[in-house]
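Next up: just one chain, as C-alpha cells, the form predicted in complex with another copy of the chain.
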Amino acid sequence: MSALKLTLAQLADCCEGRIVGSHELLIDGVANLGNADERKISLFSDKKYSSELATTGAGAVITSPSLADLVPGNKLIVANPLLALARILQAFHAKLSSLPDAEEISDRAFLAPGVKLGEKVRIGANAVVSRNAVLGDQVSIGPGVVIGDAVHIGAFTRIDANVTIYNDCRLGRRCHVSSGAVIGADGFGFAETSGKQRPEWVAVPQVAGVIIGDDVHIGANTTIDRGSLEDTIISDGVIIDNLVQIAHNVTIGRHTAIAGCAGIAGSTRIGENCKIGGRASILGHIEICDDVVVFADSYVTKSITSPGIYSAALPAMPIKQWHKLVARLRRG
C-alpha cells in the first residue's frame, strides 16, 4: 500500500475520532482484520465479525461507541466507523487513482474545433472530443472516451477509459463516471404503425438530453439515456451502481443511491435520499417519494407515496421445497 507513515493521533484528526490506547502508534495502511499485522488499523463495525477480533494482529482498530468494548487493544471509536475508513484510506491514498491519470493531454487525443478547456485538464490517448465541447477544470478523460458534441462536464469531474457521452449531455462538479458507461443514448421510444399494412416501428426523435449534477458517481456499464421532450435528470449527489438502466425522461432525486444492475423504467420520477436495491426494477410512468427503500430483486408496480421499506423477493429455497411451493401455489 501506501509509504506512508500516521500515528494514530494523526488518524483520529481526520475523522474526528477518540483514542483509547497509544496516540503515538504508527500506522501504515489499512487492512481487514483478518490480514492486518501491527502496523495496520482495521475495521469492527458488525458484531458479525466479532470472532475475529480476537486473533487480529491488527494495530488498533476503528469501532463505534456500541461496540467499542469488544475491542482489545488500541482502538478509533467514531460516531460512523465506514466513514472514518474511508477518511483514513484518504489520508493514506491522497492520489489514488484506479486508471492511469493522463498527466497532460495526450497528443494521441483528438480535439474537434471549438473545443473549450478549463485549467489543468487531462485527456487520454486515443480519446475523442467533439465540437464545442466544454470541459471544465480538472477534468480528466481516460483514454478511449467519447465525448460528443456540445457536452458541458463541470470542475473535477473524472471520465474513465471507454465511456461515451452523447451529444448535449452535461455534467456537474466532482462526479466520477466509471468504464463502459453511455450517457445519452437514444431513449427507446417508438411509435407501432397499425392499419391494412404489416405493423412498422418508427423511432420517436429523442430531442432533449441528460443533466447530471455534482457529486454524482455513475457506475461501469451502465446506460442512462437522453429524454425525449425533456431532460434525464440525475440530481447531485446521486450515486448509481454497475450495469444499471435508466431509461429517458427519469428524475433521480438527490442522494439517492442506486445499486447495481437496477433499471428504472422511463418517465418515472424518484425521489431524494432513496435506497434502491440491486436488481430492482421500477415500472415507468410512476413516482417514488422521497426516503423510500427498495429491497434488492424486487419489482415496483405502483407509485409509492409514503416512506419505508418496500420488497417482494422471494428468497432461493431447496429445489424440493420451492417445487412444492409452487404446486401450492397453483392449486391455490
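One more: the block was the form predicted in complex with another copy of the chain; return the form predicted on its own.
Here you get just the chain by itself.
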C-alpha cells in the first residue's frame, strides 16, 4: 500500500461528511468491512452487512444517517454513502497518479508526420498515432493504441491499451476510454440488390465521424460506430459500461448512463440524464426523451416521449410456470 495518508477530516471535506470520532485519525486507503484494518475506511450502506460490521477492524466507516446508530467507533456520516466512497477513492487516486513533469513517449511508439502534441503527453510502446492527429495537454495513450488520421483528443484524456480510434473522430477533455474499445468503425450500412436469383449486399460508405464530449467514460470492448452521413454524438458526461454497441448516427444526451451489453441501433436519439440497463435493446430510428430509466433486458421498439421508468423484462422462472404464462398471454 502507498505511504499516502489522509486524515478523517480531510476525507470528510472531499465528500461533505459529518465526523463522529477522531478528526485526526490517519487513513491510508479503502477496504471492505471484512478485510479492513485500523488504517482503512470502509462502507456500511446496507443492513445485510451487519455481521461484517460487527467484526470489522476498520478505523472508520462511511454510513448514512439512518444507519449511523449501528456503527460503533469512528464514522463518517453522509447523505449518499456510495457517492462519498467514490469521492474518497478519487482523493487517494488523484494523489497517487499525478502525471510526470515531462512527456513520456516510448521509443517503440510510431508518430506519423503532422502529429501535434500538447505538453506532458504520454504514449506507450507499440502505439501508432497517424497523420495530422492532435493530442492535447497531458493526454495519456496506452500501449498498442491505434489513433487514426486527423483524430483530435482533448486535454487530460486517457486512452488505455489496445484501443482503436478511426480517422476523423474527436474526443473531448478528461475522457477515459478503457482497453479494447473501438471508436469510429463503419456502421452496419448495406443496401440489398434486387432482381437477381441471389441478391447481393452493397456497402453504403460511412463518411461521417464520431464526436465525443468532455468527461465521457467508455468501457472495455465497447464499440461506437461512425455515422453514415451525420456524426454519431456522445455528449458531455455520458458514462458507458463494457461491451456496449452504439450504432451509426446515434445521439446520446448529456449525463446519460448505459450499462453493459446494451445495444442501441442506428439513428436513435437518447436524451439527457437517462439510465439504460444492462442488455437492454433499443431499436433504431426512435427517440427517447430526457430522464428515462430503461430496466435491464428491456426491448424498446418505439419512441418514449414521457420521463419515467420503463421495463419489459420477465425474471427467470421454472419452465412449467413459463409455459403456463405464455399460454395465458396467447389466450389474451
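Numbering follows the first chain given and starts at 1. C-alpha atoms forming the largest set that superposes within 1.5 Å between two forms make up the rigid core. Quantities reported herein were computed from a predicted structural model and do not represent experimental measurements.
Once both forms are fitted on their core, the CA shift for R18 between these two forms remains under 2 Å.
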